[in-house]
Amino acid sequence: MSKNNMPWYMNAVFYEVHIRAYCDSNNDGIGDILGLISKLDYIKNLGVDCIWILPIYPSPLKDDGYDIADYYNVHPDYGTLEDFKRLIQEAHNRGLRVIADLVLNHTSDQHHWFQTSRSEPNSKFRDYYVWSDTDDKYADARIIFLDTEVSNWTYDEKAGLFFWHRFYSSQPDLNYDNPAVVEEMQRVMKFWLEMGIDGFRADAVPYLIEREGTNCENLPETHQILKGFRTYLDENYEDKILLAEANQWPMDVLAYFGDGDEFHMGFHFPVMPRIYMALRKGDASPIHWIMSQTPDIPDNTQWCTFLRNHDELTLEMVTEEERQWMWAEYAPDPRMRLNLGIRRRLAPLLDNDPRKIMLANALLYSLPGAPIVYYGDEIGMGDNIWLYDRNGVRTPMQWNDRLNAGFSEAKPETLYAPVIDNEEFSYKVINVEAQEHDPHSLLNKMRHLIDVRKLHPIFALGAYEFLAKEHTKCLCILRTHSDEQVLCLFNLTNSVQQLSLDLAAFADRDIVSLIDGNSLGKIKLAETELELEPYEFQWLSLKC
């Protein structure tokens, strides 16, 4: 694939925004769409291509908006449909794209579909959900939220029946065996696509269909439904994408790409915890291993990768021994743990060490995939483990050192969540305004890293190969595309490392740093000797 005709998402960098947490325009203590619009220039200057916004739909907010009560409107906390249309227009005017969450699997129990379903047996909505006389069906399906739910079934007094839910009991699952539900969700897609959004991050897609004797995940019928949504998208819209949130092993996620006819993109979940393992152990082996478990995917499809996001750092796809080790190393306080994961932000996880933070980002950007930056991680924001559920990593964005970190002019006690104000991560120390004026700040280093990556589509399109795998204290990745090669080197330890690489195949080429443009000399026929400082990384172009 040439650089000129590749789909936009192949070499994109995404920026995940929780509108509630980003900027409050009307000083009610809650971030809103107009607040996000006011910060679009900041996002553009970060160098990213596409904003992913968390759910903005009307909702009782028992699951921060993933419990949707109306798919066709905007929660009044965030603004209006007209505000949303303006957001899309203003983003597009700046060359930014916007994708939104499409929550396919379930609704809120407050949605009028469910309220009618439970109270009117003869209504068409009764068959919009999965009801049963007993709670013993689909017994092989795991319970996802083990710390809050004891069953995937909940008894409803009004209906006199049990309803099925893979997540919280306030989120009944939709019944995708009912063609009317499929048609309804296509109408939802159309509604938002007509406003100009650039696609959807489809939430929790493995669970759409239930079948007895299976774990009710990744079923063939689920893929048929998802392919239908892709066909609808392709037949009616251009340049729009579907991104799959399937928290599964890479080999299982492969099916969600289909033959290039299902999802354009899919999250690569299990690479993320292994980056943290590698950094803490000073050992590249976990990354070598997970990438060996990662299959090739169809042309014009792409992995989507991340270090952190709005949820817990999931440890579902590690061994029990590895999970206990990760908890001990990264979440020693039980309050830092949630479900099968860790509810902490990137900077606290990496000891607030700029070297580790930049190394982790550069490592992520060096692997196949389009990376996501979670709002606030570009400045090294902290977390609040005393807040409920995942809310500790969803605190107000820190814009400056003034009232409420510049997030809102409301009285501090009226904010949806308190700003971070402990010593190390206080908004008085860590904020956008301070870092804008410091050329060596994390923010400016992240901007430069993103710019360099975007300038070299080899990171998006190139093949990769691990070199010097026996030298596990360093990770060495050779990216190749056409006649271009980039060598990505990472010292995973707190001591200087000497690397000896056989680069004879590239003899007489110049080694030039992509980060600062400096030349490291020519490659010889013998071993090439390189030295890396503690937690140093290098992106080296092997120039003809």
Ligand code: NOJ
Contents of the next structure:
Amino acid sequence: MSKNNMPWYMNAVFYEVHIRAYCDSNNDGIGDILGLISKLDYIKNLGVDCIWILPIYPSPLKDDGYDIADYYNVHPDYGTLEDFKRLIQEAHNRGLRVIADLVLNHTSDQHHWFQTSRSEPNSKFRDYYVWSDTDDKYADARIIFLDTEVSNWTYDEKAGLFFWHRFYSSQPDLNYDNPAVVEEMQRVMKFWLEMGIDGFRADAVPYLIEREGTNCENLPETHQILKGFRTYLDENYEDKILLAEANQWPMDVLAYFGDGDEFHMGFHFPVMPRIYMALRKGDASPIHWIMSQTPDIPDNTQWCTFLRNHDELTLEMVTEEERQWMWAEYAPDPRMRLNLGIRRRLAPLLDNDPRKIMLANALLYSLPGAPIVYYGDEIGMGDNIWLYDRNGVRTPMQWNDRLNAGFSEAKPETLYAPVIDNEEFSYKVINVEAQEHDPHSLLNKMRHLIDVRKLHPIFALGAYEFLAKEHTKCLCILRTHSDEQVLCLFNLTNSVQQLSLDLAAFADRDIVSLIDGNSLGKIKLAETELELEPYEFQWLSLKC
Ligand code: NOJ
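Now that you have shown the form predicted alone, what about the form predicted together with ligand NOJ?
Now the full complex is given, and it begins with the chain already shown.
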């Protein structure tokens, strides 16, 4: 694929926003769509291409909106459908795209489909959900929300039956063996696409279909249904994307790309914890290993990579031993742990050390895939482990050092969640306004990193190769696209590292830093010696 004909998502940087948490325009203590619109210039200036917004639909909010009660409206806390249309227009006017969550697997138990299903056995909605006389079917399916759920079945008094759910018991799973459900979801897609959105982050896709004797994940029938959604998209729209949330091993995610005819993008989950492992151990091996387990994907598809998101830092895709190690290192307080993960933000995880934060980001951007920035991580926001569930990483965005961090003018006690105000991460110190004015701030460094990455589509398209694998204290990645090379170097340790690289194949070329434009001289036939400061990274172009 050449730089000129690549689809937009190949070289995109995404920004994940929780509207509830971003900016409150009507001062009721809850962020809203108009608030987000007022911050679109900030987002544009960050250099990202596409905003992913968390669910905004009417919902009892038992799972912060992933429990949808009506697919065709906006939760009154967030605004109206008109506001949403304006958001899309305003974003598009600035050259930003917007994708939204498509929650396929389940609804809220408050959805009228479920309410009718449980109370009217003869209605067409009975078969919209997965009901059973017993709670012993599909026993090989794991429980995902381990801290709260004891079974994937819950008894419903009204129906006199058990219903199936992979997440909270307030989120009954839809029955995708019923073609009517598939049609319903296609209608939902159409509704939002007609409104102008640029695609969907499809939630929890591995679990659509259940079959006895399997773990009920990644089944061929599930892929058939997903391919149908893609066909619908391709037949009716242009330039829209489907991004798969499948928390699985890369070999299993491969199937979600199909032959380039299922998802355009898929999250790469397991590389994420290994970046944290590599940094804490000062050892590149976990990254070498997971990339060796990462297959090539079809040409027109792309991985989507991230360091953090709105959920716990998931440790599902690591061994038990690695999980215990990650918990011991990164979640020493039991309150920091949730399900099989860690409920902390990027900056606190990385000791609030800007060198480590920038290194982790640059490392992520150097691997194949299109990266996501989680709102607030670009300024190094902290978290609040004392809030319920995953709410501690969903606190109000910190805009300035004034009332409620500039998020809202409501009375502080009426905010949906308190702003972070602890010693190290207080909004009085960590906020957008302060960082705007400081050329060396994390925010400005992140902007520069994003700009550089986007200026060089080699990061999105290029092949990659690890160099000097035996020198595990550093990670060395050579990206190549046609006759262009970029060398990405990372010192994963707190001490100076000398690197000796065989770059004879590129002899006589200039080594130029992409970050500051400085030249490091010409490549020689002999080994090239390079020195990296503690936690330093370099992006070096090998210019012909
Ligand atoms: C994945 C979402 O990221 C998470 O927040 C949600 O709880 C589950 N899917 C269930 O929808």
